[in-house]
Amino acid sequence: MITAIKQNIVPFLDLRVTDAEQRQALLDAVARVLDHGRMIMGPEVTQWENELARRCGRQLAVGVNSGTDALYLAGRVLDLRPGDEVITTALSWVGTANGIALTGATLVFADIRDDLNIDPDSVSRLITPRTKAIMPVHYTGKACDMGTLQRITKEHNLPIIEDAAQAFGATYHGRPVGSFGRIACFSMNAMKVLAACGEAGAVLVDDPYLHQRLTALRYNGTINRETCLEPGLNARLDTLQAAILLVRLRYFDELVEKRRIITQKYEEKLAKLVKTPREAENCRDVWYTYTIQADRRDELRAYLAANGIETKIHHPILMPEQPAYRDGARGEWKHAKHLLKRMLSIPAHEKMTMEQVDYVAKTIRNFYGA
């Protein structure tokens, strides 16, 4: 057994800003906001929205204060209400379900494929006359099978709401995630690959009418900050977070490339011992998490922890089995339940050294006697 020593502890994530150049750029951005004083809906918010829309191949973007708010507002502008059904994956953070459930609509949970993304065949089986939208989640930073999902939704005349919270920068057949649905929703909180220093999110559309409603709904349903057209939330994006995201975007491609190098190293060293995640043909993942599937998962996790390596299970409770949803939950999630017992996310963030990557791989290999 490898003996854990303090300097070999490998955190699952490291949210510190350790790069001197980026740290100074962030401080300068904050200073500019402090100088002009427009803490709410300042010029950086509009600049960020324009840049985000451009990067995602969309016409319009609305900055909001979280990915959950983004999903809720998407449901509102699609006029979801009690009696409507939205089909989504069984495997995601519960915020995916919450954002839609708060509109009054009913979630129907589809099963997943081995890549942990929603299974289009399961979606097809679950469509009923009450289905009003399909909401795939680009899980772990990997694009869903959008070609098949688009064919299904076109056949049934249903809109797609993309939950792209984990996948900014990922592509499917050359197109960025966030460019496929009638509405796309992002989270940019501190744990995401493109990360604010706190909470942040966005909703992307091409329809000016939807954009107008989203802009009002994020500001308590008001226009001109005074006249309330419909009840809404305070879902505005802080100027400070927009300014931070503009800086983070400069370093984003380099950050993703570092993650890709790490995941390639894991693939080389672990593919014969565990099921490693693979990029689909003509796709590019951003590796929000590197999630393996392993025999004796719980024993492996305990062994890694004993040797100073932090891991996560994303997410240990399927959404239809959450206490808030399990009574009367509908759909299919047999395969998701099976895979959940095997899934383990290991450290793969850009601040890792190659020595740490080798240490993680070596520890897993030792566990399996390789």
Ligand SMILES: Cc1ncc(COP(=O)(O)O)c(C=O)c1O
Second form
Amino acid sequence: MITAIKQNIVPFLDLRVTDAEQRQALLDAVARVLDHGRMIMGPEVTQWENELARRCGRQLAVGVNSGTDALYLAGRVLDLRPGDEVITTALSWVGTANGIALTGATLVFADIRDDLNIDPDSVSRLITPRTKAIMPVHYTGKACDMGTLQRITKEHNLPIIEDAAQAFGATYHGRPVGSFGRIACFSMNAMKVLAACGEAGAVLVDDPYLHQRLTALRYNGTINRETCLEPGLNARLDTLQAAILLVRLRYFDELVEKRRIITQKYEEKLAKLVKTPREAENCRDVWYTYTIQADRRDELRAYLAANGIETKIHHPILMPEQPAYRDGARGEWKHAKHLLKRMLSIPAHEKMTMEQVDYVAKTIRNFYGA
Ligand SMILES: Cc1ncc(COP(=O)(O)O)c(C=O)c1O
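Output block for the form predicted together with this ligand, input the form predicted on its own:
Full assembly next; the chain just shown is listed first.
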């Protein structure tokens, strides 16, 4: 009997580094940083930024210490201020809203489609003269309908801020996420598919002026290390995390391939019982989460827990219903509210054995009496 079943546990995620080769490569990368001693803005930071920009089809990347900081800095360089509105999805981790809210701008929340991504029709209905940007989130590692969103933003001459925190490596019609917006923001925190060993993020742009401002803003708004042009954060990416990310990137495609095999297995076994997530035509997802939509979701979740299977609800409070945002929140989120009662993220990470995958699928099938 496999360990997972013996211990009666299938964890939702497993962040340990167990692969011997990758572990050694990470330790070697850390040792190199300890040797050169440039703990802040060491050479690995620039190397990582160049590699990231290249992978995402962008000119320039700025490494920062979280996705939330990335979004805040994106808002700052677009000069968002009180009175401005930014339209985003109702369904995301609240970091999406917080980064922008900290600039003083107001979030307006659009509804979602069945694929859990922002609904471009809802975005269209919410545009006003105060709208200064549209911020789609490539939720669960799946690209938004960028074609339609680009048509809308072009018509209204609005910039896109891509929140690609969950979707590094995903593509839409052959183009990588992060290549669509005037600004794209990533998180590489430890839970992400491309993950640092701690917190990390990045902002990607093509415009050298935006790049220059972002670089200053991530270090207290300074140029030449001393002269402060405008108030900023200390949001620099650690050299150690950059060194780690350079190694992680080498294993990324293999990791996504493993997730893909797992999700295909789930699709075969579960598609008749629950609504399974599927890739849209010409799109490639990176499966940050495998989020099904299920009847009797809460009962299913309890049944899985009783059978040692850990699941999550991402994210149980819609952003416009968070205490921080609910007073006077504007937008549309009826469908999001409906789907939120049905959504369940089940384990689908690269460290699962096929026996564990079968066990999860079998337990769900048992629940529905299949
Ligand atoms: C969609 C989305 N946006 C923003 C963030 C914030 O990123 P970070 O946790 O690196 O601040 C996250 C993190 O989980 C996220 O999933």
